[in-house]
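Here's a solo chain for you in structure tokens, the form predicted on its own.
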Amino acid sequence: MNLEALNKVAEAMVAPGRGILAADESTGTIKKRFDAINVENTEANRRDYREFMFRHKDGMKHISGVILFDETIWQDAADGTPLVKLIEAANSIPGIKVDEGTEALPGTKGDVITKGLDGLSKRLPKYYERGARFAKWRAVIDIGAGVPSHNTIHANAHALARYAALCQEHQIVPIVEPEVLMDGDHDIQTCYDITTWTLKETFQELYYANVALEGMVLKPNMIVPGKKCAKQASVDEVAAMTIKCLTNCVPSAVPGIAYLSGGQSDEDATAHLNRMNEIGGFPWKMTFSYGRALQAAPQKAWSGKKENVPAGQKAFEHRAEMNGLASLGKWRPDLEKKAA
């Protein structure tokens, strides 16, 4: 393992003013997105959609890295150029989602465990050869009646650590993503408590697995109440509790934190990130690793029509620019009024 090289990539992934585009939706997930805009879920449409973002230099200048799905990393653009080359040409880093989704964890009341460790050591060199310099693995922690259990938090933390160690062994920076879901009716304090538990367990397992913290990026949830909670939280409350949680759980050796949006609205995800960077005082860089919060607007503007590509690119550029500003603490709500 060349830790200096891993650290260089990790630092570039969280460079000031830039963040990560999560374009790693599975074929099934992107079908739901396409169904909403009446676009047929074909391989060509999936390629065309992602290609118009990767080719848009004004949008990509705010994007440090792109997480790709397995299908996408092997795809070529319409003119035969590998999509990974378009990302590199935009001065961005190609990455790859390597987990294989979730399945029920036996002995629990509905908890899940993430799959994909089997055969990962054979897949990683192929991804590296194709151009991937970082990877992503998502663990899913739900909050509800009887969940999460200690079993699921420990099992998912252990899997994250094994994945991260394998990545570093193959010279790939791991994004470690333990996501506490914002579904449900739990309050913000419950989210804080479960996230703290999850992060403590995750970093303990990373230590046991000899993962070099300088060569990874953390992708956590923000501390927010459940969507169905009667009492929602202010921007200041979310920012303060998220900073407090992560300051108590995340070692300073980690180069950066790239938050997931987790179902927040576009503006909420931007406002929360911005407020945290306005407050400051933490040891790591804080940026974004958004999927839907970067892509919902361009998907709607594009709607599968070639003549709408410029409108889709403009919408992508707007959301990328807003979040780039938020990663610097320089976003303002009035900037959202700019035409997307």
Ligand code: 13P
Contents of the next structure:
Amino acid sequence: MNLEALNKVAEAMVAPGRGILAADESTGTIKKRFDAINVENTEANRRDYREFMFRHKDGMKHISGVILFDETIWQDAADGTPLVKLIEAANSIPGIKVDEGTEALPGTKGDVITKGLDGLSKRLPKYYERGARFAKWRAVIDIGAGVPSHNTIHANAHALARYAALCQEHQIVPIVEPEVLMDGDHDIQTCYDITTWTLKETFQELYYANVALEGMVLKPNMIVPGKKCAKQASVDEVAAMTIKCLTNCVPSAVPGIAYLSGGQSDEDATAHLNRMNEIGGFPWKMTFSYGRALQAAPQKAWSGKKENVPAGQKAFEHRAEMNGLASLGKWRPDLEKKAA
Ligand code: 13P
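How about the form predicted in complex with 1,3-dihydroxyacetonephosphate (13P), since we already have the form predicted on its own?
Let's see the whole complex now, leading with the same chain.
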């Protein structure tokens, strides 16, 4: 393992003014997104959709790296250029989702465990050869009646650490993503407590697995109340509690934090990131690694029609630019009005 080189990639992933585009929806998840805009979930449509974002230089200038699904990393653009080459041409880094989704964790009241460790050491060199310089593994922690259990927090943290160690051995920067879901009716303090527990356990397991923190990026949820909680939180509250949680849990050797959006509205995800960077005072870069909060608008504008590609690209550029500004603490709500 060349830690200096891993660290260089990790720093580039969280470079000020840029963040990560999570375009790694599995075929099943992109179907849900396409269903919402009446687009058939074919391989060609998935390719065309992703291709128009990767080709759009004005959007990609705010994107430090792109997380791809296995199908996409092997796909070529309509003109035969590998999609990874389009990403590299935009001075962005290709990455790959390597987990294989979740399954029920036996003996719990509904917890899940992330799969994908079997055979991972054989898959990683192939992805590296194709151009991937970072990877992603997502652990999912739900909050609800009787969940999460100690077993799920521990087993998921352990799997994340084993994945991260394997990635570094193959010269790939691991994005470590323990996501505490915002689906329930829990309050913001509960999200804070469960996220704290999850992050403490995750860094303990990373330590046992000899993962070099300088060569990874953390992708956590922000501290927010559940979507169904009657008491929603202000931007200031989310920013303050997220910073407090992370400063209590994340060692300063980690180069950067790239948040998931997790079902927040596009503008909330931007406003929260921006406020944290306005406050500052923490040891890491803080940026975005958004899926839905970057892509909902371009998907809607495109709606599967060739003639709408420029509108889709404009919508992608706008959200990427807004989040790029938020990574610097320089976003303002009135800038949203300049949208296409
Ligand atoms: P969201 O921003 O839509 O939560 O997606 C990010 C991601 O990569 C989840 O694994």
